[in-house]
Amino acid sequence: MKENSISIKKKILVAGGGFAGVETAIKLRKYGYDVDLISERDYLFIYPISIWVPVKKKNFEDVTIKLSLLSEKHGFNVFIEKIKEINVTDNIVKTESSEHHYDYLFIAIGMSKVKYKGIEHTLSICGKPGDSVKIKDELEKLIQRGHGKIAVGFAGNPKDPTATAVRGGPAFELLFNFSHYLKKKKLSDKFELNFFAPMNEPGKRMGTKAYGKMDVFFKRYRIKTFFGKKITEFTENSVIFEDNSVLESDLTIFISGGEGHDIIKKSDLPQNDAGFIKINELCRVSGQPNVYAIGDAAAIIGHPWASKQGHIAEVMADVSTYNFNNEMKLKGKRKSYWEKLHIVCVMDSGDGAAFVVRKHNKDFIIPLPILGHWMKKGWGFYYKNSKLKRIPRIPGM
């Protein structure tokens, strides 16, 4: 720890054990505060590299970090409990097994997904962590059979007008990795790979330059596209669109648009139409001086091109804890997460990657054959080992 224990004793609670919650707990410990973290899972799941579980480049354990290890390394307390209620009026978080009172609360419980008819017939690489293993198992069944039709898609949330809760990147990555994997198996000619999305220009949030390159990737990896058709429902072996057309599929992976977490929707927290928590640029919840919301749980406003990503969750963790610490120490300086908003993605394809960056005034894409794949693998190694203090952390990352 960089500082001695803070003399002001406050009960500080972090709700959520993902990117945002873990980084918040780590930062608060660096400032010297005692911290309790609640998570329904006993591990942190590293979503950006989970795309390699279905193609057997990573085992499930490779893309997780035990919270007990993070607790040991950084000194925060962990409670593996499922949250059932957040009450900011009474300063209490209720779980299925206990109640946690707090003086200050950092909400990082993520988001829920928009429900579609028949969505139980799909799997998601951005949903429950265990889905990554299920996708692997279902893909292997098709490989053993020797042929198949695979459909991968994503959608947004009509109630989220700026579409900040759309996750298209992992869908692209998974399809490209599938294509590379099947090529190595010499099965490319035996499989159909299809990509679907209800918007006319999926991926344009990455920027016009990146979007303009997508056709090249689709052709290279032999992927057919179905764009601009709203999804009506999913069946066991198809995707049905609003115009009654049908996309046949033996394995459907779908990343639904995000909406406010069910716990948030039932709470007394201020929310936008999509159910995300209203915050200001300091990550403080509107009308709640002792509550911060970070990561996917929070509404991003004022930047219609922005998107919820893991690195943005960590930016918000940094900003919220900095502002909290300065408030405790009666310092006037504050940070805004708006100043650090940007989209950055190493979009992996199994045999390379594309480095994509978008800011408010520019965007670019750099194809990185071979090297890009190793860059992303390097990031995964860095993320896991720097979190566990096995290697130094690079400032700003």
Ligand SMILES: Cc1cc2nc3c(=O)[nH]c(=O)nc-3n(C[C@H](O)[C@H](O)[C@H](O)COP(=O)(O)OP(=O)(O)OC[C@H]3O[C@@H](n4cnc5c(N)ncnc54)[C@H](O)[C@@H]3O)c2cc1C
Second form
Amino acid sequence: MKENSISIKKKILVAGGGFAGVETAIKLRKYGYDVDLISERDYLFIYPISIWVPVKKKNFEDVTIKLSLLSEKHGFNVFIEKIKEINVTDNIVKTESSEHHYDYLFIAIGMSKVKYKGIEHTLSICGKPGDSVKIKDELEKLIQRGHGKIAVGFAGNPKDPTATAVRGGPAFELLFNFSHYLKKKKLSDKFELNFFAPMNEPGKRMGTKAYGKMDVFFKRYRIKTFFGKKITEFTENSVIFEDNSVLESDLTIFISGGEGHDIIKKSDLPQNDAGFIKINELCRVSGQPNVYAIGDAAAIIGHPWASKQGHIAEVMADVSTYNFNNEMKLKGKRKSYWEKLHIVCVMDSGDGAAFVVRKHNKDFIIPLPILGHWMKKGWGFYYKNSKLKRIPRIPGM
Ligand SMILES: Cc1cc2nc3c(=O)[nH]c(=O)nc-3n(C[C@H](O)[C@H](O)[C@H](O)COP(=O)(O)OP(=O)(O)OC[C@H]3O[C@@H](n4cnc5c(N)ncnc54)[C@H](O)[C@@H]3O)c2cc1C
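Starting from the form predicted alone, produce the coordinates for the form predicted in complex with the named molecule.
Okay, now the whole complex, with that chain kicking things off.
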């Protein structure tokens, strides 16, 4: 298994067809390897631009790329199957319909979310892709009714001490977009927009400069805030907090903290307390020389301000495949994903955006009225079309 020869044909398996899995399969094909990719969905979901599905700026199909098209363009094999077990002792991935033996495995199946009492009464823009359409439908019902109370919030995972899996940006983006959308419909006065989070300073992870500007945004988009309130449960029409206060809501959108994927948690893979796969800086799984883990599925350690993001998933895909290829070709050089860890996000508001950057030594936020919104739209176009080889890729993007 662990011999360093390229004369033997290796079976390479990529588990997951999101940002991390697809980029890994593309890179491996560029290095000349045959690749099988397994995904439960037959499309890649472009999460960052899915925030526009609820406000009808994008259709569901606009924020997807068919894996069959990607397979055709890049030459990897796709299996649309739901994985039910990963067994790294026996080098096998079992799906609901078959078994895949491998020599090398790249795990990129994303993450699960911490469960709360009554979470079924909420929708999430960061969960199942179909929720984006459900949010659109529920919002439309309230608009038809002419008034409503909307609550959007997020939380972390106490077992994830560095909070790399907190996803707050999309909650802000959704609220700002709702506000802009309702204003265009002249319904601002008829709707209450509320934001809730258990931490005292939600959004601080983006950096102190970005956090310092959040009040301005909340005021501009007429959003009431409920910070530092631990959530006890959700009901059909409310959020109940630990201090027994109640936030009434006709539509509750909640982005729960991330935790390890259920498949990972019940596997023989090494995991941290939150269930993310332990890797080294080369993206190789601890104690498993033939297994790499990338994207949201992997534990980011040693960088307390870092965040699981799409561009980090792509960096990890690049790093893991480079290291794998050099190992196969007996070359000594290796890359570390740590060198490229930073938060970059264009936080959209429907009528503009803010460009937020956080690196280990600095952070900044640049408000980009109007232009920022089009920049993010431009990124969506670029991501989709460059992946499908319709336009050239910009190095490093
Ligand atoms: C609303 C939103 C906005 C965001 N905005 C930004 C942004 O502006 N910038 C940024 O960098 N990042 C952003 N992110 C984060 C980014 O989208 C994620 O970090 C990225 O999607 C992680 O990629 P991944 O491939 O690891 O996981 P995913 O994209 O979740 O992909 C997981 C893949 O595994 C497959 N899978 C899961 N379970 C199984 C199973 N049992 N069997 C088979 N296949 C399975 C899924 O079908 C999917 O193909 C945003 C996220 C959200 C939700």
